[in-house]
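Here's a solo chain for you in structure tokens, the form predicted alone.
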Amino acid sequence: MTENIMAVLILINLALTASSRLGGCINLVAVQGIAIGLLPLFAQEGLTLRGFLLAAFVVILKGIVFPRLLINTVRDAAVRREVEPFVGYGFSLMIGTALTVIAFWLGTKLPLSLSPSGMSLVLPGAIGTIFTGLFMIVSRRKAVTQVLGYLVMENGIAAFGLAVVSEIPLLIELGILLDTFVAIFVMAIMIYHISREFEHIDVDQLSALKG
């Protein structure tokens, strides 16, 4: 099951690089967040109450709360598509495929030992998700898409942590999730105010502003 979840993450990464619809991208990132939440249930041996509660918290936060915040932001900004990204969608898909190949190559080279057996896709899937998040941040103009890139990168880091650390203290995991929640909340507020003041959310035009 873990391999299936990681395969879904990899396919979502490729879909994100080729999609221009902001609503579709938000839904894809929501599905990815739910998959990350379910991952510990299948990656660790035995279902514990701690693992179940943490998975439920992650699924609610990444699968419902974050997408709802971003959908409201997109609706208020009246923006539906990323029309003119820095990198075209066809070329982005090629780069996304290349990043996935590099992630698989790195997965075989890094001297890390995965605790449970049968997790060959976890490391390359996690690295590929981090790469995809970084690529979305640098290749898109809309602030919403860059926030999605941040979320995708955080999903990859969470999957990577699961691959290399058998058990992370619960308080640390909750602290990271709350930090992410605050960051997304603040970013949504900033995007709303940017769209209201400048009637767009293209981050490249903000560099032309002078104090």
The other form holds:
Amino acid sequence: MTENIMAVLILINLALTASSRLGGCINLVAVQGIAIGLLPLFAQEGLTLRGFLLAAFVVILKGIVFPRLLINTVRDAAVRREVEPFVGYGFSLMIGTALTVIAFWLGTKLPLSLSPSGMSLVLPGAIGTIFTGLFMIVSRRKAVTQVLGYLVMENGIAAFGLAVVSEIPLLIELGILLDTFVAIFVMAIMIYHISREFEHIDVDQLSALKG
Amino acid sequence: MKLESVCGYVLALIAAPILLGVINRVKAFFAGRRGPPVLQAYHDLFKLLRKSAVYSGATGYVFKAGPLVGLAAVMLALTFMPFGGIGSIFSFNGDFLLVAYLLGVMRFGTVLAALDTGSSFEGMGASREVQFAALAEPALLLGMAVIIRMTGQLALADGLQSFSFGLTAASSPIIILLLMAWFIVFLVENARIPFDDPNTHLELTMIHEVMALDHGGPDLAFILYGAALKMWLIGALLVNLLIPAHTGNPLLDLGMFGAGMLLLAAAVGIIESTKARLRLLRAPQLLIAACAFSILALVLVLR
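What would the structure be for the form predicted in complex with the partner chain, rather than the form predicted alone?
Time for the whole complex; same chain goes first.
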């Protein structure tokens, strides 16, 4: 089951690099968040209270709260789609595929042995998700897409943590989630203010002075 | 060369135009019409064959050779394709490449004939066809590499026939990725929605149709029949993966294969009825996605 979730993660990464609709991107990230939230339920030690709590928190935050925040922001800022990213969508998709391949290669190189056969998708999936998030942050113009990139990167780190290390105390996990929540909250408010002040959320133009 | 392989081949030659009829009937059903008869493609072909060709004074022998080269190439490529449990007529190690490049020869013939007319309009269609083909070929070839790697067989017929339901279930993610990639290739190679609409003649959107505009009579019949055979060929790739049943009974195998082809045609009809054409600029993106699926499948196999 973990493997299937990881496969979903990888496919969502590819779809994210190719999609220009902000609403669609937010939905994809929401599905990715829910998939990540389901990971603790299939951890090695079976279903525990800790895993269940963690899954509930992650699903509620990443699957419902973050997307709602971002959708509200997008609606207030009145943007429907990303126009003219720094890297075109076809080329983005190629880069996304290349990043996934690199992630697979890295997955075989890292000395973490998750499954004895070494055929696991967990490491490549998590690393690929982190790469995709980074790529979205550097290659997109609109602030909303960059926030999505940050979320995807966070998803990758969470997938890595949830699937690889099952010994992190619950409090620390929840603390990380709270940090992410605050970050997204602040970013959503920022985007709202940027769009009210400048009538667009194109961060590339923020460096220009405005009287 | 076995007798049943030849029978399968002949059946493919006879049955290929039915796919077009099925697609059109499904589309008509979705639009609430009765639609043309399933065998309409045969009537069209025979009507065209009875006519005589008209050639423009500006065209040379390349224009006349194009349809013949295309039909010959695809008929030869079809001899390497297994149909369900029935093996192919010819088979040797590495014939994957030959099949892919015979499709390339077919395209080359059609494109050259289109360019030979000197019409800027046909040149536009040729340019589009080649652009999309350049993106569809990596997806097809990488997918074939996946099959070679999965089965260890270097011949197309052996490779496709070593699939069974057990092997397919064990490596379902790879097969699903491969099917998605090849289905996109199937749609673009046969000029279907969302890439091209074979039923309209709108100059902004045509890809394949625009190259056949100046052909008439038997030449047009060859082009239409060649397109039907190409659809059968690439469809057979998909159906061989989707229904890897080899019961040993040739009739049963052929029946299941035929049912699979009809299902595929129905699926294409449903997609054509429910989807809109992509903008021409967006089409390459979908093809790159097909390549990405093939690459992912290859990575999963290589691990």
